[in-house]
Each structure stands twice: as structure tokens, then as C-alpha cells.
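Let's start with one chain on its own, the form predicted alone, as C-alpha cells.
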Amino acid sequence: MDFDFTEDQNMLRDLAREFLTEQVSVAHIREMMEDETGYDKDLYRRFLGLGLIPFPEEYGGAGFGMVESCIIMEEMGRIPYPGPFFGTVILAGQAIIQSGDENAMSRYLPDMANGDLVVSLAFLEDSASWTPATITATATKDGNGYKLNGTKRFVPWGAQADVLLVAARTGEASGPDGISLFAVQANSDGVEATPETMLDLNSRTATVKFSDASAELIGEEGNAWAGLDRAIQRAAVAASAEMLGAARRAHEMSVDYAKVRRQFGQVIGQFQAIKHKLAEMLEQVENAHSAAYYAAWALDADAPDATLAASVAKSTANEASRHVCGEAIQVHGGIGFTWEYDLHFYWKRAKHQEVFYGDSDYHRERVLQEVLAGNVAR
């Protein structure tokens, strides 16, 4: 494994950073917090127009893997970008790709890649757990289609989505057996989306209720869990990269502030306590970086320890981003707590992603299961 980015990957990072830095200002981020839709559709289309889409080339993407996806998401964590890129391109896109349904890929991925279609995965329910046993939504056959019933919580950009991918049960079995994936048109009868208020106002979610809603099967009936699990693993690693970007930027802001803020006749960066704090923050950032990009490589390479690596990456990023962004507020003192200062954007984005796609307890349990099963690197 080569730990350095290739020339193409460095160009990809520079392209994403240049666009986001120039086009996504702090004023824009604050404006979108108050906007009913929550994102600028034209800006979203222009970003997609850069070609930074991790879909197969035949479906409008650039053929990128998880390493490239993490590079893009790390740059989005540095801004942080308000929009449905993660929910549509990363999470929902992977759910369709991992289903193996070529008809669904042909139907949805090209329009998702050019911005004509916002698609969201509706998985979580009241328990807010990413385990298959918690899925209680049901789908029953109705002629050539299905009727779907149930309520999904914390659906990313669920109130803005054009299509909802819904995990539901089509049989009496519990656990991973009998879970199917369905596509539901968001404007169809029997679909009611209610926006939720989240800590990060630039990461929109919704509660979506389905009442005999018409649904289209994606993939094989009753066999969706394996693909969904792979998609959620990839989303967890991409979220780790986004949290890494937020933590890295918070550390950079803290270093810059420590160089100019004066107290007791000298800049605070000369105090040993501040030096130690900044060094510890950087250590955690680098740990999260190594874990996230190893997991991305492992998923791309289909390595035996890919599942373990994904859980290590997410649990490491969860702890690192919370600690680094929290310590950044401490370094900044009183100004770090203010609404007018930008630091809270990074803390809130990190905190939001910490609980999505598995919190630390969930992923530590998965690490234990993988170790006991012997799925470790040799």
C-alpha cells in the first residue's frame, strides 16, 4: 500500500478545495441555515459539474473509489458544505450500486450525477440503530408493484428528496433476512415528509411516513441487507473523512489564533499548556487521517479486514473530531462560543456525523466481532 496520494488524487483534492473555498463562503453557509430548502441548487449542480462523482463511468461518474470519495469529503468537512452531496451521491448512490441492480443504476445514477435528482436512503427508525433487526417498515405485493408502510427517521435531506430508497421487510423473518430495498417517488400518494430540527442546521433530515405508498423493488426481494451493509460501511468511512476535514480545519484555526491572541503580555501560543493542547489535537487529527484512508483503501481492495477497518475509522474519527473541535473552542476562549465566530460550524458538523452511520459503541462492537471472527490483516 502506498500512503501518498497520486498526482491525480492531489489534483482532485486541489480542484475540490478551490471550488469550495471560492464558492462556499461563510455568508453562504449562514444564508443556507435560514433557507427553507437548505442548499443552493445551482451551486450544487456546478459542483457536480466538476466531475467529482464516485459512480461508474457508464452511469455518469468518474469511476472513483473510496479513497477519492474520502478526499472529496475531507474537503467538504473543511468548509463545511451545505447540501445533499453526501446523502445523495455517497449514501444513496452506494445503496443503489451495492444492490447490483443494473436497471436501477441506469435509471437513477445519471440524473443523480448531474443534479437533476436528489435521492435519499430511508433506513433508520425510532431506535436510531443501524442494525437490521430494528427495521419494522413493511412492503407487500400489489399487482406488479408493492405497497409500503412504516415510518423512517433522520432521513438525510428527506424533505428535499425526489426519490426515497426505503429499507423494508417483505417477509416474516427477523434480523437481516427478509429485508428488501425499494424506490419511492417522494411526491406520490401516501408519502409525508416532516423536516426535523438538528444540531447542525446545514445537515437537513426529515421524518418520513409511508402509508400504502407505491414502491419499486430494487435488487432481489429479501436479499438487500448485504448490499445495504456495504453501503453503510462506505458512508461511515466517508463520514470519517468529513469529520477529519472539520477537525483539521478547527486545529488550523486554533494554531492561527494562538499566534495572535495576546494574554499577560505574550501570545498564548507561547504558553506550554496551549502548546501541549495543540500538539495533542494534531496527534488525534493524524490518527483519524490514517484510520480513514486505510479503511478507504481496504474497501477499494476488498481486503479481509475491510469491515474492521471501516469501524476503526469511524470510531477513531468520532472521538478525534469531538475532542479536537471541543478543544479548539477552549483555545479560542469566549469568542469560540459565539454565534458570530465560525468555529461552531465545524463542531456541529462533527457532532452530527458522529452519531450517523454508527456511533463509537456500535463500531467498537463490530471491531470486536471482526477480531473474534479472525477478519484481521495478515
The other form holds:
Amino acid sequence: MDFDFTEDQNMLRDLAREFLTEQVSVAHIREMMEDETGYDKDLYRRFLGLGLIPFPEEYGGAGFGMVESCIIMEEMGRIPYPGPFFGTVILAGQAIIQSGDENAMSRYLPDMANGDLVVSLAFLEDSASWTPATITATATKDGNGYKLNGTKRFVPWGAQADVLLVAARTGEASGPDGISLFAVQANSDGVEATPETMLDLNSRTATVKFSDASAELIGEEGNAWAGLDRAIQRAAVAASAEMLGAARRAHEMSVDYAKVRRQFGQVIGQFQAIKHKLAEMLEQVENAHSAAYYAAWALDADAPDATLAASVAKSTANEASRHVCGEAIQVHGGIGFTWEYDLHFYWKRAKHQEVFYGDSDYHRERVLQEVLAGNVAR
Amino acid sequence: MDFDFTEDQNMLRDLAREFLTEQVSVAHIREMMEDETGYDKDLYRRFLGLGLIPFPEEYGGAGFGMVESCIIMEEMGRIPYPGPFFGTVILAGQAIIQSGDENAMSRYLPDMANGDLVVSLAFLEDSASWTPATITATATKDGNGYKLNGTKRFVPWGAQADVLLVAARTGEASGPDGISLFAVQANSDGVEATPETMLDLNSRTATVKFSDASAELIGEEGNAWAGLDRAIQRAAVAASAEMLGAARRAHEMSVDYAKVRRQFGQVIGQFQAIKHKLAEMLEQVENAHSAAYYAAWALDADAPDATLAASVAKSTANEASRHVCGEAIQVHGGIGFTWEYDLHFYWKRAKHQEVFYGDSDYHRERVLQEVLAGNVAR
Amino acid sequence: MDLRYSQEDIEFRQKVRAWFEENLPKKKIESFEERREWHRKLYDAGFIGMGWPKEYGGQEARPMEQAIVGEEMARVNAPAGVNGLGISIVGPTLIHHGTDAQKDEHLKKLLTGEEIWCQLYSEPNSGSDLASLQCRADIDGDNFIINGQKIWTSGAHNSEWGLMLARTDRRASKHNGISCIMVKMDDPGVEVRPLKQISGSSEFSEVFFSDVAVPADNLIGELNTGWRIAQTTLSYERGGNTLSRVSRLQTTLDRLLEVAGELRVDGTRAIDDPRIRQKIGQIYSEVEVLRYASLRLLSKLEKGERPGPEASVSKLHYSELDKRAQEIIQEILGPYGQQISGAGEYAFDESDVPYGEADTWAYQFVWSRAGTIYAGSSQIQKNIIGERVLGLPKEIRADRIELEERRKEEAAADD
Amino acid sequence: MDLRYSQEDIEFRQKVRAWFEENLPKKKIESFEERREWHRKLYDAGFIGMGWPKEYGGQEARPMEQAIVGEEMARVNAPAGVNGLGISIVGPTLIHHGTDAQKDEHLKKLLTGEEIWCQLYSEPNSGSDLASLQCRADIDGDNFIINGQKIWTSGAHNSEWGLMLARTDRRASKHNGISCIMVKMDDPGVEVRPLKQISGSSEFSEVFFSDVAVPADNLIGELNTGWRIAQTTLSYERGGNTLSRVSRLQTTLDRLLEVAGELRVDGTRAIDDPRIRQKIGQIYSEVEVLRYASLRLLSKLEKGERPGPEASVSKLHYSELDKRAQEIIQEILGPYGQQISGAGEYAFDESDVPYGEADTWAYQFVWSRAGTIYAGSSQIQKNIIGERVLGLPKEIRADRIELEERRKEEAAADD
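Moving from the form predicted alone, what structure would you give for the form predicted together with its partner chain?
What follows is the entire complex, opening with the chain shown before.
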């Protein structure tokens, strides 16, 4: 029983933190808010160049598991990094890996690992939910390939992606059966991406409309759901780590501020109202840490309670980061409400990730399902 | 627009408070916890003798409405009074009044008003819910009367009542139609009451089993639901006032304690942790006051939003009194956790009333139903 | 206890409602000058400075009338007038503490919107602890020379004048060396820098003062009595906001109910999901309680009672409620709640109030974070409630100990 | 990072589980003597004082082994042994600060349950502020003469001995005049009065001392160093409670799931109501997080790290979580949750742990209110976290100012 990180994991964290803090300045983050593309391709490539890629080694990765993914995402949450790392490497990467399709892996993963290819997963539709019933886009056989029709919402970096992985129906009208996964070249005919502006200006999404777009099957026809579900679960845990990073950073800023900001002749951290808030925030941050890394380990270890743990992690991180980042604004007072002060970055990033890959309601329901199914650790 | 009480209402409050604080000592309350009957009949009669009865004047009442009922119940919550006033005068009284059956009114109300008769409403069954579907007890015609069968749970003062009003089905198997109201003499054959011990030892309830018990119809056969629903709504609002009284008293005790209890060389009310808690508690008490009396007025005035307001009042009082009484224990520390200190009376009374006449979930759902039906004030 | 509106109030409301039906701008107000025109129209209708004494151009309207106008404006999402702070704070200060010349010069213009005022109180290091302000006004012949910085100045870029609190005696204790001074915002040495909020908009500014010369005649009241003037500022607006706050929240809830009726989650309407029903039921209940509490407050105001520290309960209530409500709304709307553009049929700005002021769910959400910070943070309100309403002793605080020590030293020096 | 139990731990757990399967009492323990017998059995099995040094009768067991025994006991709802405070607090104090004679006399008896101890620390006016205690021990020849009152003494009526903090120098500052003394509970002048809790039960007592003569040899450590002794008390029980807390909550949740599967609300099982599913899902998640956090703590302990102030985070976490969880359980169970007798098929005490200790939902609910008050209230824990973990400066407090002033006066007097 060892809950600490290994030496390799600590080195990985140091490497990621050093690069991100040195290379991703506040000025850069603010610049990217106004930028049309929203991220710096060169910077993105250079980060990937560190080799911190949670892909199997044979496809250009470092063989990292979820614990390592979470370490990287926690560090990204502390910045917070503006760019398609999460969308490409975690979300789309897992969608391909969990599909089990080795052809797709060798075709896409190496280029994703070196930054030549930005890939995203187009999953959500109008109902913006994470259950199989959400998927109504359809794909029909057309020669060697497929023709894809439907509209996907909130596709992460959907307007910047080179390839879109799309969940669509080839069979039944609802339920997990009959869902297939496809790869669509973003520049092909019948693909139209419209950027959406979100509260977190550094988290880009798009509505993508497919009209008879040419699509290539990944994995088996009609059997994509299980892999997609595993990929989304892993995305949820990695997002939990990102929110943890954002919350911990917001908490640290608040503690630092409370030590220097003076009101009524004393630093505000001497007031119980502030001191106790900061103590409660610490408890929540530590809980989010325990939950995110337990889940990451459970997924890596294929533990019987891995799905349960993933849902516990996401709902815990959702609530913790919402509370911690919100209270951080309160602790800061007026300055915390200004655009010039960086605190809102964290609040907005956490809020963004809160609603994706399952909100708290979704994950609480899933926790109960897993418990009733007996998929627990005991 | 006048949210203040009238002079008459203030006098009524003074009268009730004077009697209750002088006559219902802490020693008496503690004695009643151990008492088999659970209340002092003479004291009960003497309270009724003050004439503060919210029945129509022609049936021995003072013609009071819900505002007056709430004033009395708020004062009872401040003690909190151990006895069947709420069960008999408010709950059973309203069940009879709202039935519209004038025979039943003249037969029962005057004796209830002078204390000769303790009456209760036997409504809940195993599912402990407040919707029509709850009612599965049945009554079948038998000569001039009816034979009643079924088991009722959590009947307020059900083991002490002389007469039990029982909601039972004479028609359809579920839904609001086919529900009738009956009067059953508690000492008749086929009635068996088993006391239940509840967290609040001063709030007595019983499981009452009816086996072919002779029952007398009140109102029209099969049409009792609307009246029962109105009665339960009024009970909910009166219970809100009782919880308000308990919460306000717990808050007052906490403020007083925080002014004298010294720790670390100062009174604890000087610590922000305590001061801010007490401020939040005040806000919640005041909200419960606004909500309870608005609802009482709306019911008296037959306002279009009366049902909405009743549900707002109960869910508000539920949450406020739960929070305020719970925090009162925290403010008091160890002493608040002792049997000898009176604070737990309020906490337990509020907790008791929280689950009856609709919990917060029930009333939030009902609020939405009323809003969707357009039954709002605007 | 009678919570019906009086016949007089009902008729007044009908009149107000009819006026807005007829006069509500048919297109969106774009420029500040258009808004000034609209303000003048509101003024002519008698809806501006309603509580002011008649001799200064007001209506001496009852609190309920003020509340009704506020509510009706919120109901139709009518654009606001201009010079809100001027009318609510500067005017009453001048009426009570100004000279006749000051009153003649400013009061009428202030009311009609000819003269826009801002409030120069807060400083970067004086947030909750306003009395620690450092901006200096040094006497130099017939002038004050002003140096320092103000922050959180609302509408500074549109203002002709500012009402300033400045330190005029640096040796006095912190509450006793402050004066209240009128400053022209286009004077040399005044620089306004808009401050962007986390909503992306700029409702506030920083204002910098470098050797700004202001005539000594611009002093309001006595020298060094500014703190007392600021603390006792008497507003004539009684209850004007109480119902409009509720009304705005109700408009939000109406739209939320519409969206929840349209949004289909996995084939089911959101409004049919018991979990979402609970959430909406909860917010709706809380907003109703705010309405009841507002009516209770109005009822007191109508009787001429002045809610003193109890106003802190009200501030705490609505600002914290707004925060809770917006969090729950975000839970219900999911990603749609965070969309600033492109939310289509689920957007807030496509509500059925087409001529009013646009908004988004995200903007409402962000701003709900401000209410518990500005105008006395929730922490400050809880202190006020604890000390002035519940009578708990003041907390032991560094500045109070210093004050105490200084008093002792002075007493010792006197011996 | 590897969260699997080691092979050694798995085998140890199997051994422990087997032992309890075989030895768990077949009927309810009624008397204190029966419990003492059961304790002796636990001791013989090596499950008592597991963390103690071997030379004093302990096992020097690893934290994980202690946690596993705790967890397994909670899993089968096994009755507790006796002398919990004696073993966790008194013994370690004697080992570190006692004389050889004191150790020889007490340690073995204490471990086997032959000698039951209680802790005489708290006083009515010294709750969170323990160092302000007033109970006096005056030196009189070879004796201390003890006068005063203690409160919240757990198990006082069954105790042979008590470990007392008493004031031995009333002129010294409050932390410097306290001594640590062993008191025999049947000495003349000691009176134990049970204190009834709001649960109706009496787990604690008040203890009154009137001219109780105690031999001076009963002093532990130096005179007037009692506060330091109490503050640095080193427990050998590391992690023993971490998993048992989780296990108890899981037992509660298991039963809740059963009840929610049986209870039919209007024809539907409670467990099928989406609102109730959310509530259970939430508690379950929170308990899982407590389990993860406990494993994280255990992992630190296994490496010999001593969690100092971080233990406050853990205390705050589980005590507040228990309070939240019990409130939600009450919401789900409605009136059934408040039934003390007669709850029939929905009762907690009819769980499938027939030989363990009975309980009710109501009892659990009431006791969840104690956790955030005893052993350092949540307010105190937050102070500790704020100051010792986050490094925020101490708050300005009356006793600190007094201390400061006294120091100044003393310095002035020295001149």
C-alpha cells in the first residue's frame, strides 16, 4: 500500500511543471484568449517533444498509464494550459486505444504524439449527455467507407482538429448496441465546424455538422460503446486531475494573498472567517487529490471498483473545484473579480471541465449503479 | 401591504406566551418524556380554556385563521409544548373543517375545543408519504356504517386519542378518487394502537391497526381527498410556524450563550467563527418567519398562490430549522450535547416536524407543479 | 397582517405598466447619449428620484410606489436610466450637508441626468476597511491638491463629477482625518483607466489623481467630517430595489422553465427529470422567500420605519441566494449555460423581452460572484449582523488595539 | 503508487478474519465484567495495544496491521474492548514520562484491562481552551490536595484510576502551572456523576474532587510540566481507527441500501427514486473518498511519517462527513429514521450483524453531532489547519494580548 508517487512519477511532474511554468506565461494565456486558433502550435509540439505521452511505446508514447496522465493534467490545470493536449492526447487518444483497433492506433497515435495531428472526439449532441441514448448521428455504408450525418456539439478543439473521431449509429436507434466509431478528415466535404465561445475562453469547442461526410470505421461496426465508455471514463478522471490542479493553485493563491492583504490593521488570514474558509478549501483539495489518484490507479490496475472510483473522482473534483475556486474569489474580494488578476483562469477552467465527461448528477447515479452491481473494492 | 401583526394578533401571542412560559416548565417537559400518557390533561384543558381555538365561532372556536394558528404554534415551538394541541386542534380540526361536513363539525369540534375530546388524523401508512397513493386502508359499507381495515403509521398521539379520523379507500385502488374520511371511536373493537418511541420523546405517535372496526363516514363517500389535502397543507404551514418557534428559541439561546461563555480570554461571540454562524442563523430564522406567515396569510386570503406558498413555507422551515438547531448545538459545544441542557428539545421537535406533512423533497416537487400550473402570485 | 396591495397601489401599478408598454424603447440602446435621452423620459414621467423632496425636483413617493416602478421596469427588462449613484448617494448628501450654492448648482442637473456623478470612495488597499483610505487632499491656499488612487469607480468614464472621500489630516485617527469633496472628472491630473472584470466587461474603473487642484469651495460639510457624512448618508430611495431584484430573478426562472421544457436529455424533457425538478423547485422557493421578505421590508418602510443594520440581513440574503441560484442554473443547463455565443434556442438573450437589455446565462453566473463582495462583503455583513443586530461584542482586532494604545499614550502624555 | 495490499497484509487479514469468525461472542455483552473478559481474549490474540513496544507487552505492529484489525472488528460489528483511553493515552504517557516504579505498577494491568483508566482533562469552563483549567492540586507535605471539577470524563464510573491535569501553580501563566497526576477514583472525596447525553445515554460523567489527598509520588514527570506532557503525548496507535471508521460507515450504507430496496413509497421502491439515488450516490462517494484518504494516511504512517497538524484535516473530514451523511440518511428514511422503538423491518438494529452491538438510525444521527465538538471542535481544527498547515498568522485573541501585556509589565518591573 503506497499512495505516494514513484521517483519516476515525481520526475515526470517536475519536468511538466518546469516546462509549463517557464513556457506558458500569463501573457501567453491572455494572448491565446484573443487568438483565432486559440493555441500556439510550436509550443504544443515542444511540450509533446518532452515525450510525456500516455500512449503505448510502440505508437510513440512513453507507456504511461492513468496515474501519469493525471500528473500531467494536474500540472496543466495549475497553469491552466491553453491548447489541445487534453482533447487530442487524452480524449481522442483513449478513444483510439480503447477501441482496440491496432490499425487505427498505428495510423494515428504516432502523429498525435509528435504533434503533426490534432484529433478530437465528437461525441455530444443536442442533449449534451454522456449516455448511449445521446448518439443519434448515423453512418451508412458507402463502398469501402461510410457516409456520416448528424450534428455534434461542444467538440473540444473541434474547429482546430485535423481528424474528428465521431460516435454514430450504424444499427439500433438507441441503447449501447449499434454505436460505431469513425474517423473523419476535418477538411473533407460535408464537414462544417462552427466555433462556440465558452466561459473559459481558453477551452475551445465547436459545433460540427456532418452532411454525407466520408468516414472510416474504427474498431468493429456496432460495437464501439464499451470502448467509448472506457475512454470517457478515463477522460473524466484526467479532467478531475486538471480541476484538482486548478483548485490547488487557486487555493495557494488565496493563502498567499491572505498572508499579505491587510485590512483593519492586520492581514486578512488572521480573521477566522478567512482562515476557516482556507482550511475547508484545503480539505476539499486533498479529497480531490485522494479521489483522482485512487481512480487513476484503479483504472491502471484494472481493479474491480475502477468504474466506481472514476465516478467518485469526477463528482468529488467537480464539487471541490467549484467550491474552492469560488471561495478563492470571495477570499480575494474585489481584486479577485478583475480580469487582470489571474484567479479567474482557474475558476473558469474548473467550471468548464465540471460539465464535461459527466456532471455530478451523472456520476452519482453511476456510483449507485456500480454499488448495486457489486463492483466495489471490498 | 402590511406584514405586521394586528393588535389583536399581538395580544393573542402575548396571551399564549404568558401561559406557556409560566405553566409549561422545563421540569414538566422532562416529566412528560417519562410519562406514559405524555401530556397533562388538566394543563391541556386550561390552555384550551384561554379560548385560542382556530375553529369557527359557532363550533366553540375563536374564528381564528391560519395566521393566528401560526402564532400559537410558533409559541408552542418555543417551549416546546408536549401535548396533543397540534394533533387535535390543527390537524384533526382542519380535517373536519375542510371536509365541509357540518354534522361532523357540530358533533366533534365543540368537544375538541373544550378538551373533552382528543382527536387525531390517521393518514400515513407503510410508505410514509403524503400523496393519494399512500392510502390503501379500505372501508366497506356495513349497515348504516362502515367496517374499516388497514394499518396506519405515525398517528400523532394515536394511542391517546378518543377519536381517530381515518383516510381509507371506498373506491379505486390508487389516485385521489375513492378516498373517504371516517371517524372511528378509539375504544371500539378492532382498533389496536401501539405507541412508537420517536427521537422527540415529547412528540407521541402510534401505529394503529384497524380490523373490521366500525367507522362513521365524514363528508361524501369517495370525495375526501381535496379536503384532506387542504388540511395537510394547513398542518404543514402550522408545523412550519412551530419549527420557526423552535429555531428562533435555539438561536436566542445560542446568542445568549455566545455572550457569556468565555474561552481564550474572551467571550466566544467575539470569534468570527461563532459570530458569523449566528448571523447566518438569524437570516434563516427570518426567512422562515417570512415564509410561514406569508403562507398563512395566503391560505386565509384564498390567494391564487396559497398552495405554492404553503409548500415554500414548509420546505423553508424544514431547512432553516434543521440548520439553525444543528448549528446551535455546535455553538454551544459540549454543554449543548447534554440531556440536562434544554437545547435538544428544540432540535428534536424541529426534526420531528421536518418529516411530517411533507418533507423538503415533497414540497419542492409541489412548488414546481404549482408553478407549471400557473398558480402563482404575479 | 394584510398582504394585499392597496387599491391605490394597484392603480399606480396599472398606470406605470401602461406607461412602459407605450414608451419602452423599440430598439436596443447603444450609446450613452441614447441612454441619457431615455433617462430624461423616465424623469419626465416621474420615475426618477421618486423619493426626493419635492423642493429639489423629487416626488416624495412612498416606498411602495418606488418598489412598484422598480418591479415594473424589471418585469419588462426596461433599460436603466443614468446617474444611479448620483441620485441615490450624491444628491442626498448635498441636500443634507451641501451649501445653498452647491445645491443650486448641482441638484437639478443631477436629477435630470445632465450631470453624471461617480463615487470616489474605495482604494486598492481599502476594501472592507474603507476608513483606511490614503488618497490625500492637501490644503494649498484656496485649493485642495489631490493625489492618490481610487478603484471600483462605477461609470467613471461617463461622469462629469465625482464625490470623493480623501484624507485631509494624516495625524488624526483614521476616521477623523477624512473629508468629503466634489471633484470634476475632466480636471487636469485626473486619469480614468477602465478595469476589466472577469465577465470580460468593464463596469468599473481605476481613477488616478496627480496634483489635481480642486477649489476649497468644493468641500461638503466641515473639514475632517467626511467619514461621518459618508456613514450617515441618507438615501431617499426606500425600497426601490426590493421588488426589482425579485423580478429579475423571476424573469431568469421563467426563461429557465422554458429551456427546461425544450431541452431533451436522452429523449426526455429536462423538466420531467425528478432531479432537475428538485433543483428548480428549490430555486423557485428561495426566490419566493426573497419576495416575501421584500414585502415584509416594504411594509416596514411604508410605516416610516428605517431598517438600520437589519438591511445587512437583506443584503446577505439576496446576494448569497443569487450565487446559489446561478450555480444551480448552471447545473441544469450544463455546457449550454457556459456558452457565450452560439447557444441557439437555449440562450438567455433570446428571451421574450426583445427590447430590453441582453444578457447571457454565463454573464449572470459570473456577476452572481460580485454581489457577495461589493457594497460590503458577506463577511462584513455578518459582522454587522452579529454586532449591531444580535448585540455580540466587537471582535478583538489589530486596529482597535492600536487605537486603544494610542488613547492610553495620549492620556499618559496629558498627565 | 501501488494501492494493493501486500501479500503479508492479505494473509494477516485472513488470520484476523478467521479469528473473529471463531471467537466473536455468540450473545450480546451485557455487563462490564463480560466486556473485560472479551478484552482479555482480544489481548491474548494480540489485538490490544498492538502498537506498544514489546518490552511493555505490546506487539510493535505496523500501522497497516492495526488498521486491518480495526477494520475487521468494525466489519463484523465486534464489541470493543475496555480501557481505550488507558491504552491510547495513559500508557504512552507513562512509558515516556513515568518512573520505573510507575511503569512496573501500571503498564501491564492497564493493557490487560485489569486496571481501567479515565482521562481527567476537561472542565466546565475549559472546553476548547483546555489550558485555562482551574482544578487545583496543592502540595501539602507528601500529598497533593485536589479540589475542583472535571467534565466529559469518559467511562469514569468503571475506572480505577484517572490521569489528571491540575493547576499546581496559580501565579504562573496558564500553560506553565499545570501538572500531570495519577488519581485513584475510589479515593475519599472523589464523586462521579453520570452526565446524560442528548441521545439519552450516559457515556460521560462529571467528576467532583473535594480535598482529595493524592501521594506526591503520583506526579508524572516534573512539577508544572503537565501541559507539555499532555501536548506531546505520543500514541502508539497509528492508523488503528482509520479504516474502522470507513468500515462502520459502509455497514451503515449497506443497511441503508437494503432498507431503500424494501421501503416502497407509493408503489415504487425507494431505491428506484432518482432523487434518493442521488442522495445515496453522494454519501457513498463521500465514504469512498474517506476510504481513499485513509489509505493515503496509512501509506504515510507505514513509512514512519508522523502526520502532525495534517491529522486535523482528517478529523475535520470524517466528523463533518459523518454529520452530512447522517442528515441525508434521515432525509431518505423519513419518520422511520427517527423511530427509537418499533421500526420493524426498517430498523438499523436488525442488521445482519446479530452478535455485535445494537444501534438505531436515531442514535447514529444524534451521535454524528458529537464528532464535530469533541476532541477539538471543527472550529479548533480549522484554526490548527490555518495556522500550522497553511502558515497563516495566529489570530489576535484576548488571552494572547494579556500574555503580551504581562510580559511587558514583567520586563518593566525588571528594569
